[in-house]
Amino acid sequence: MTTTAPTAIGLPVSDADPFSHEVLEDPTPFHAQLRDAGPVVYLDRYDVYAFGRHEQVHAALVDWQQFQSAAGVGLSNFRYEKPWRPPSLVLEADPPRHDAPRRVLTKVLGPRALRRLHEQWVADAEVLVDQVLAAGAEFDAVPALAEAFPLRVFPDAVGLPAQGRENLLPYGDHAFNAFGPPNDLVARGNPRVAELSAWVGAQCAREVLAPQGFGADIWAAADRGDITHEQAPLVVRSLLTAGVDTTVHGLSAVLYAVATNPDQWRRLRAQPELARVAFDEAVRWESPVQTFFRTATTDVAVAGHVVPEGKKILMFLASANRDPRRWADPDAFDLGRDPSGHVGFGMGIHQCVGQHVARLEAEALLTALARRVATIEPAGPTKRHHNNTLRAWESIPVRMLPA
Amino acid sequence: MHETTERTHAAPGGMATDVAMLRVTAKTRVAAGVVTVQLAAPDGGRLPDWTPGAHVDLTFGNGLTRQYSLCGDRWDAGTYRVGVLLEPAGRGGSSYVHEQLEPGHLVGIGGPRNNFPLVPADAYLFIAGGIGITPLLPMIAQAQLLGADWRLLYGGRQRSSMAFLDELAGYGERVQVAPQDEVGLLDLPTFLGRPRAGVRVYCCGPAPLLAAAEATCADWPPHSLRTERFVAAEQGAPALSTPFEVELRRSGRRVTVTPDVSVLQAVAGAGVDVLSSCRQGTCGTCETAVLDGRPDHRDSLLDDDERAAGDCMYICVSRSCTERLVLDL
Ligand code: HEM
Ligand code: FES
């Protein structure tokens, strides 16, 4: 990134493109430049104000009064542009409209509600790991584990029918690309948007969903009047958009982390109760969700600068999660650190309502692996998958030797 | 059909820590026997977010804990406001607030928690009896903001004892003020009219008013009526302002939690890191199973049944009612 002369008020300006393939391939150097340029940096290419430091990102995430979501959490400003799909009632809503759907999801996806899934998911993880290891020590961890496990447990937990589940990942991939600028990644997804959206929309109907599951729970909340029946399908949709790709890339992140940090894998094997810490540390370290936008509801003063009303703010969660002002040795994947306070799941009223689902999936898979696998090592060149919002792997060849 | 949440249980004590103390920034008499109290974080920072219908548990210097509905403006992230009626028959919470609490004092805080949320609807009918107006005030502001069709029927003994009439005056004809000494008991059948779908009825006030609302709404579609009961009888629990002991069963350690630290901090000090995130009792990350002892719940997550079960707690904010707490850590 080239940081040009500060403007009259001293605001650093950059012409960098955070959504270029170069940055998406390895955003770490760009994040470091962004943080060092200042607490707020104006990205003139997109006319947005970027926050790269933990302090400002955290402050913006919790301050829904000044940094709103209802104008979209992507680059597109819903005040002026038509959204590509009906906006989310949760992610892309402000109080008071955000309240009721959020409250319903908090209960449906809460730690207490997940207790009944715990045993089943642990058993499912063990079966999957056994199958994968039986097929050979060398395999690609992305399709074999990171994609296979969430696709095995999550659609069932929602109550989706068996047919068409292969649409979930492409739909989510496009939705997360669509938060960025209309670049080649979005263009590549566009031809299938109508078809995929129609499929996803159809799965949100009450008759299509199983009588038990997150989907049915959401409809039951509508029966109680906690949300309206008109809202229920879009609330179900939020799980299908936000609940699959995110966990796939979160699991890829932790698998890559342990494959490339054998000392940390040994530590996890010795203390399997560190599985949750390992996952959150991977979410901090890799930030599967890299960025989200907000819109200023008023002229907001930030670290001596002013973000004008109506302008978009780009919050770099990934950069905040590796800000040396907040974290010691931020680039190290370290099970000895307390990753609490990372913003990989966001913070404040929009903080990921599915985080306990993601943690339970990770805990089940990591514990099953820790029990059966002595060593994990890279077994070939890895390949990134580029997405405007997600940090993702397409391929992580590994060799796992059984215990 | 209706849902009632009742506030008869006394929130157990446990003096708040630094992390859970608010400062009184103003106390204002708003009607005969009613004061509002404004609270802010000692460092002036953001307070935990809340939604209309929410209440907080406040623990006072005399060790009593009481629940009060938040009746301020949620767009002002740094301030809470509660309204407190002086109840001579009560057991000391309200008289403490009226007679002894002053700006500058610190109070312990739990929550906010919401058992009385405003659900989406095209139209709302609000019914308030006396100090029961407090949770309805932010609901009304919200209904207005959303452009919903709403009306309020507000009863009280006499005009001079009815709080917030000035604030409500701005809403014009949507608000019907009905002091008992002028117009008699509230005429619910006339106010509510014929049963119809798509309307939510919110009622807060003394038990007889809620019973009347329930009777009048008997023929309404299920879930039309939502109520919250204010119970005059205050049941105090002595506050546990002393340190308590936490036993970490799995790691075989014991730590003492002094009033100035959270359980989360104390446990971390003993070398057991528990994953946390919001540190406000809202996200659920620090959930910890309780094996023995009775937690003093201060989170925003558990409902009354889950609290009563006492089998888990959010250790970033919650404390202990018993001198010993055994956690599955
Ligand atoms: C590792 C996995 C995951 C990551 C990294 C992640 C990340 C995030 C982030 C950063 C936000 C905040 C958005 C904002 O502030 O604008 C968020 C919100 C959300 N997430 Fe997740 N997520 C994950 C898994 C899940 C799962 C499994 C589900 C569903 C079961 C889910 C559903 C949601 C929903 C519905 C929201 C919107 C909440 C709101 O706006 O109130 N997420 N997620
Ligand atoms: S850390 Fe969020 S509830 Fe305790």
The other form holds:
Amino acid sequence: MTTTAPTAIGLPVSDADPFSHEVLEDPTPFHAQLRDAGPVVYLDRYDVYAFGRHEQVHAALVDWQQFQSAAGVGLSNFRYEKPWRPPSLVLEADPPRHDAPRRVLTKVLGPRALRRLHEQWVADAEVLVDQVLAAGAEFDAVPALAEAFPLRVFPDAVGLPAQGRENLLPYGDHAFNAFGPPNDLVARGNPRVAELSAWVGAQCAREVLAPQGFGADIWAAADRGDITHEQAPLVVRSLLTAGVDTTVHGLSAVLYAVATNPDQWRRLRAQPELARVAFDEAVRWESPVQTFFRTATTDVAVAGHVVPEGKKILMFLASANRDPRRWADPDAFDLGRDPSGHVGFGMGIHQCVGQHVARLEAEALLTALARRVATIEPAGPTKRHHNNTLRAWESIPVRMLPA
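Rather than the form predicted in complex with the partner chain that you just supplied, could I have the structure of the form predicted alone?
Here we give the lone chain, stripped of any partners or molecules.
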């Protein structure tokens, strides 16, 4: 990364490409350079203003009035460009348009629903772990656990039919790639966009969804007038877009973390009540969602610099989550840390509405593993899956010895 500081405005300028395969493979060095360069850095390759420090990222996330989501949370600016699909009513909308869909989802995914699911998901996790361990001590944790468990429980909770669920991950992968520039990763997904979008759209229809589940609850909210019937399928779609891939990569992160930090696995086994702390610490440490964009609604002063009206801001959530100005020993995975305050789920009114669902999935899976597995260790080289927005894994070979 090459930075210069024009004397006219004193703003650091970088020619780095945060969406290059080199950075996607290992973003940590770039994030450190970005934080060191200053609180605001202009990325001239994409004409965007980058925030890499926790203070500025957090402030931008909570200030929806000056940093809007409605112009798109990707590089594409909806003020001038037509989005590839109808914008999300939750992620890509601001008040007042954002309010009713958000209220509905908050209620649908609230404590009552999660209490209802808890017992079943715990049982499902125990069955899955028993099946995996019965097949042998060495396996790939990504398909066997991190993908298998969310794809087992979350579509059931939404009320999706069994057929076609294999489309969820490639659809989500393309949706998160599309937040970045139109590079080779986007081109790779383009041939299936129409097919996958049509499938996801069809699953959001009332008649396709089970009579009980998150999807049916969203349609019931439309019947009550909480949202319109035109909004209902888009709200269901927001669950299918953001509810699987992010959880898969969060589970992959925590499994990798405990496999490479055996002392922390021993601590988790001794204190299984730390399962949710372990998941949140893994989300801070790995940040499955690496970046999101906002758009300045006016000239905004940030740390002595001005972000001009209409310009895109690229918030590096992962960089903020390892900012030594906010965290002690930020590169360590540590169950003794209080990870609250991380921005891995966002902040403010656009904070991930399904984060408690993801935490429940993680708690169920980690608790089942802690009861049954004495040691977890790497069993071969890992492999990353590159995505413009997500910090993703393709393969994490592990060896698990039963307790």
